[in-house]
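Okay, so here's just one chain, in structure tokens, the form predicted on its own.
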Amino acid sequence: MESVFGLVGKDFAIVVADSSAVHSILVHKTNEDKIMLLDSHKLMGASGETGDRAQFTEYIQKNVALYQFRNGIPLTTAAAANFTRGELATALRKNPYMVNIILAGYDKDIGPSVYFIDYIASLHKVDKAAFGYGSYFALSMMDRHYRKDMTVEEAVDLVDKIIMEIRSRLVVAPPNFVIKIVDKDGAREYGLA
């Protein structure tokens, strides 16, 4: 019962993911970090088949690092999102990855941004996004309570409300969540809920 969601605040972006590794009716572990650090100012939250999620996010992470190594400058968040979309689109015609992605980043001149990339390689820049079974509750809570000028504290309060809603409504609710924030100071883990 995966849940991955993210939003853009006043001067930051936040990505939240459950930390359960589940297959069918079995929970294999409850400390799986589904939010990959692409570089110092980019986060990639992913949901989908465990093998595809791990392999694809690692592939993107290494290619973003390779680009920075070769060119001496990091990719912007928009460029990283477009690269990710391109790789999913290429794979779609060969051996598709069943991965949905929320890519968040902070660029010095642009500010924070969140991109919604699904398994069929559609890409959208959004203010709020969600994937998985928890997305029904996350999106409805964000529709009601989200504001573009939210502070970190207000956003974390909204995230807590969303997590409480997911835990109370899903039959098999994930017990743990990871919250990561990216802003002008870089990407960091906020804490476990």
Given for the second form:
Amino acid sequence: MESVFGLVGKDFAIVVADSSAVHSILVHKTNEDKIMLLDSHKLMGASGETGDRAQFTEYIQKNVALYQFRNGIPLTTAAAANFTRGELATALRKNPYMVNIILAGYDKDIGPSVYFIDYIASLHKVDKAAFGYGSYFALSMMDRHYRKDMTVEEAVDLVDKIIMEIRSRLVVAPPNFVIKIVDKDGAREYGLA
Amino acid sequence: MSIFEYNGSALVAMVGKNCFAIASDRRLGVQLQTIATDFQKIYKIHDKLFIGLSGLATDAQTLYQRLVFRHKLYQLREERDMKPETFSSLVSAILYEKRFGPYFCQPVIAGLGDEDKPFICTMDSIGAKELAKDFVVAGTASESLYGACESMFKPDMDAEELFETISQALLSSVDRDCLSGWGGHVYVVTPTEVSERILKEFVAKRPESVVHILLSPTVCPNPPNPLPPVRSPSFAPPGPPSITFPCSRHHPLANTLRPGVTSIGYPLF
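Moving from the form predicted on its own to the form predicted in complex with its partner chain:
Full assembly next; the chain just shown is listed first.
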């Protein structure tokens, strides 16, 4: 089961996802990227049904881009989150997407924000969120160690602790994780220049 | 687990003298896991009309968006706010539209109608209205809430007393329900003002009067001689000094709420 988690720091937000693509007992891939860049300052980490995940996140990404083309300004994180929730809610009673989403973004006047969006389209703005079996460990570790206004170093340290916990305590623990960060300079993979 | 119990919620509304109060818990959960402790379940439609939506959070959010849309249209056409009675008929109609694929929500509607007469009602997920003169409840803790409200309610309470009563009823009920709780959100509305208060567990609104009443493990029929000091719960905030008594029966404030009732682990207002 896929683990995704995210948290808000002082002026950045971090989203972490595991990178294994699994079907039943078979591991197809260990370098799958489950955190999509919606635009320059938004990240969408998704977990759930593989096809739905890839298709739905791409759909949201293209619609976010379309808004910017049509209107000349980018969507705010809250607007993107509500749009995503709307799409999930509309599809819910027809052809539901089995995708859980953690949407992180940075807005110039608002700062960083993280949104929790369930597969049944429950939306909530949070400081920390997690999905999957890894959430049992991630949420507990974050409850214990998370503080408001953490620096990047402290947050990555916490992320490392969480990943160690998932690796050591989850029987089907994923071997690799991808960490992406979004701040005033944009959304990018952590560790890359 | 039923779909109505997926997220967990507790809602209550009470009528007072020319005022009403509506209160909810603050938990957002996904079955056994708590996601957030600051989730809003009561929404303002206009200054004198509030709706609380219990049940499935996604349907509560969808339904709220639809209702705000309909109310804004009404305001544009009629150039006035909707009366609570009218609004509750609107909610009932919208819910019944989805009779064979319903929204999994139970709304609690509270407002001040003509001449600021308080109005409360609730309905089930397909729009069967239940008007009440005293209080209405909804959510996973509804059975506890019925009991608590029935015993604590008095007619014609003023705003302050109404706030105390509804808070006590809410907190004592959600304490017996694992799917709701993590504090409370209380709105008390009079013709002249709306007050919004957040109830945190273990913190009184008057710091000097924080009292942790701990039930002793065995019944204590006699006033205690020096017993070993009882530690207050480790998760209680360290702040204001707390007075602990070894047995709740002998606390001076016991039995003042009503005979036989002593509160457990949170402040007596």
